[in-house]
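As a starting point, one isolated chain is supplied in structure tokens, in the form predicted alone.
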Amino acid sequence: MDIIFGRNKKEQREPVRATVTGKIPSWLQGILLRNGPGMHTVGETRYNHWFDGLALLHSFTIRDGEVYYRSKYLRSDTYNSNVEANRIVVSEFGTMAYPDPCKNIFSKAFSYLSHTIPDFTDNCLINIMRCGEDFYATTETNYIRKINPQTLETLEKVDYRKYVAVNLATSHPHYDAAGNVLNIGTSIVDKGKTKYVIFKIPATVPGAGKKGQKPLKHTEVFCSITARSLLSPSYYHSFGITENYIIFLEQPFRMDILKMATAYIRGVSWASCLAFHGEDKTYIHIIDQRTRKPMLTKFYMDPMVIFHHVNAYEEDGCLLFDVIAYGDSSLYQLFYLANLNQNFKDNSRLTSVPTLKRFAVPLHVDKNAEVGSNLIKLPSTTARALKEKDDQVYCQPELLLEGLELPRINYAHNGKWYRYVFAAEVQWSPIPTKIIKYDVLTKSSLKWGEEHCWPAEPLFVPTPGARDEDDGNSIVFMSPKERLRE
């Protein structure tokens, strides 16, 4: 496992022609951008967690049936500081960095004090977000970094807090047909409240051609939801959306703010302040996009950890949403570099299996319905919503498929009825071995894999003018370095 997870990757600054297996359709042209951890050691220091590694940007330029690959490290402030010091000096979520031991006691005291309200890293290693005509590397802090999609050059640093009061934000926003960005972030103890803030960034603004007129400056708060706990907000990685509603899951995988504030002094990472509370519930917040207000009914489901929403849509007075769910937070623990060793296969079997689950929520609850009755009458799903006392509704899922992650869909069907999920098959290990196309209607699947290869996350690209949802190509890239013998 150290071959893949522990070793630093080299940049490929100049485009190199890739080996293409099969034939790329003539209509498929453009640049695919990817992002992820690439450097796990700096000098003699080493990150604790694989998700902490310094961001490495990848681009695949597809032109006339050929593919050209290049990669560059994101020149974030974090990267520059670490490389200049030749050691890890900026803390990441799973790795706490400390000042030079040669500094005097006053410098150390100031450093400890400054970490009580942490200034998070700008090591944006999770995703690429498009905002108007600009592209940004993103992570889950308040920072994003603008990049040049052609050259992978790192451009200006952007702090969300200048435009909306959030300390954390997801790397998986949604886009509407006009290109507007909808995202969600956490505002920690702002004016005595900790809130989940849904915000909207317009694709275009009046006078966009004028100097200083950027979409981010016109960010607006769409809606906010008060966290159930002032000092223990939920962790979340994505959210769902339909044509009229937004789905936010407040799960019992929570951050302890007081522990985070003292983590630096106690010599522990921020990740140690994140815990799964299996005795609690997962609360379902449904926000009406037309009124920008949450529904008053209290919907909840069993405790679980969800990183990726797949899709959601409305059907006959109900809202259906599909997610990849885990029974606990063991997946995050598995990716500590200390666990990515020769016992990795055995360790991974101890983690919860990712399962595609479908939930259904009634948009109008009959107050006269009997306690314990199922409010979902749809013939298309076995998911249930059981009415309880005090206007609460307990939602039970339909189990669709086990052993898949990194789900993608034909994005033209985002928020609408859909049929196909494209994902990585992972089974008992989080390492993808095959690409799967799952039909949620027939509950059948097609799989593709190649011996001694680990495929990357698939991306579905529809054929121009396509009528069928699955009329297109699912692109999978593998470099020779990813071809491994067992």
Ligand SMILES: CC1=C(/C=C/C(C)=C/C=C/C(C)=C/C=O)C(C)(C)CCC1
Given for the second form:
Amino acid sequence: MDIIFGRNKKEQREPVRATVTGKIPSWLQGILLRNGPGMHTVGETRYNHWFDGLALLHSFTIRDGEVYYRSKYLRSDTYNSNVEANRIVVSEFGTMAYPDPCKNIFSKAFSYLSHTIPDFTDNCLINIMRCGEDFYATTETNYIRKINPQTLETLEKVDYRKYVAVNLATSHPHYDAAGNVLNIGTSIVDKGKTKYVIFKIPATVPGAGKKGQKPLKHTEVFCSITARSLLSPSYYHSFGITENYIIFLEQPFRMDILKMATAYIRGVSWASCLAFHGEDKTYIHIIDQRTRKPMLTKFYMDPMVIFHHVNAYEEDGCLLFDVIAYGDSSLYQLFYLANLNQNFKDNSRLTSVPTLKRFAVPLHVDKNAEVGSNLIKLPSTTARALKEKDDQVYCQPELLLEGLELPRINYAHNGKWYRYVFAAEVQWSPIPTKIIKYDVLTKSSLKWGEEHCWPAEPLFVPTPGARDEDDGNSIVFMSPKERLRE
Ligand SMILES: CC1=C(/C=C/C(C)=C/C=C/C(C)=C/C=O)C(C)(C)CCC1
Ligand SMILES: [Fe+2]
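Instead of the form predicted alone shown above, give the structure for the form predicted together with the named molecule, please.
In what comes next, the whole complex appears, and the chain from above leads the way.
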């Protein structure tokens, strides 16, 4: 199979009408915004990793059974500098770039001094975030880029650091029913500490609509957790939430800050500063939203790599959380374009299959419980939490389903009991070929796939006034046959 990854995509600035097969329900109206890498070469230069590509924004306007598609490159500072220089001049996840072409050791050492605390990229290619009435393209650095959701035009660059002390932040925030945003970021070696900072951006602010009254200006720190290691905080891509708690997994997939500080002079990428420490544990931090404080019990689980939390909820004094877990960090390795473009079949095998796992954490730990006893008595799960000495609790998951990624749920059930996961089916190759609806209750699944179709993350849209959790429609952005062909 010849898969054309890393080929630059053309913008489709004027809306084009899509061919609709089947029937789109009349109630399904609105704009579906998507984001992702679209350009992997600039002039003669080429990015190394698929996650490095310049952000291409897509919109699907769904109206009266018709769909209109358009796309536009995010005009980030990164995009503009690259295009102006006709080569890659800003570093991304897997590519270290040098603004000055004469890369001799002296000039390198000189720029090194100004790069010790690097100014990260604003190539916001991962997701779209809504803050009140504003939409932002996001990545995992301190920059987000406001966009116009109708025209896909790029608007102002926002530096999170103006509002909250974070150098990195996730692209998977949570929203409450009022639209307030809750997100988590890392503050690296600030005032002698490296912390994970949970922050809240309100959906509405007093005097909204008046010039300068941005929700972001009212960002508040909700809670912070000191990293176990000052110089090697955990990498994370999402977090979990229930009605009363926040779940943050401090996994042994860590960023080496000293390596990052010297990456520029050593000519290596940020990605090379991330490593999985299979000999370590994964720590489970549970924050009580009412007190804004972490629980004192030390909950932990086996070493694993988690990108996506699926959902979490409370049941009979326990907190249940579902995640897609890997046994190692091979996923990131696979997305190097060299692996994707040559001998795809041989180079693109994951060494661990993404697996949906359910963990259970007891919210009240009986100090007198016997060491070795299982603190989870729920009939609904086989997940266990074993009491250990010194107030430690070791959590062992229930294995739900193997081979899925890019999970979504009916968001009305976020943080609450739920039954269905919508996801892309992924086995040993990172390229999905089917979408899947998994019933967590009956452990059964429904799949859909078609030859020559490579689905992206499916999104669930509930029918207005729906009563059943799965009463709605799943929308998937398909890679057309011409782009990915046999
Ligand atoms: C540029 C940059 C980063 C970018 C990370 C990216 C772009 C991650 C994408 C992850 C995805 C898409 C995961 C899917 O499961 C880091 C490492 C945060 C820190 C250093 C600077
Ligand atoms: Fe993601």
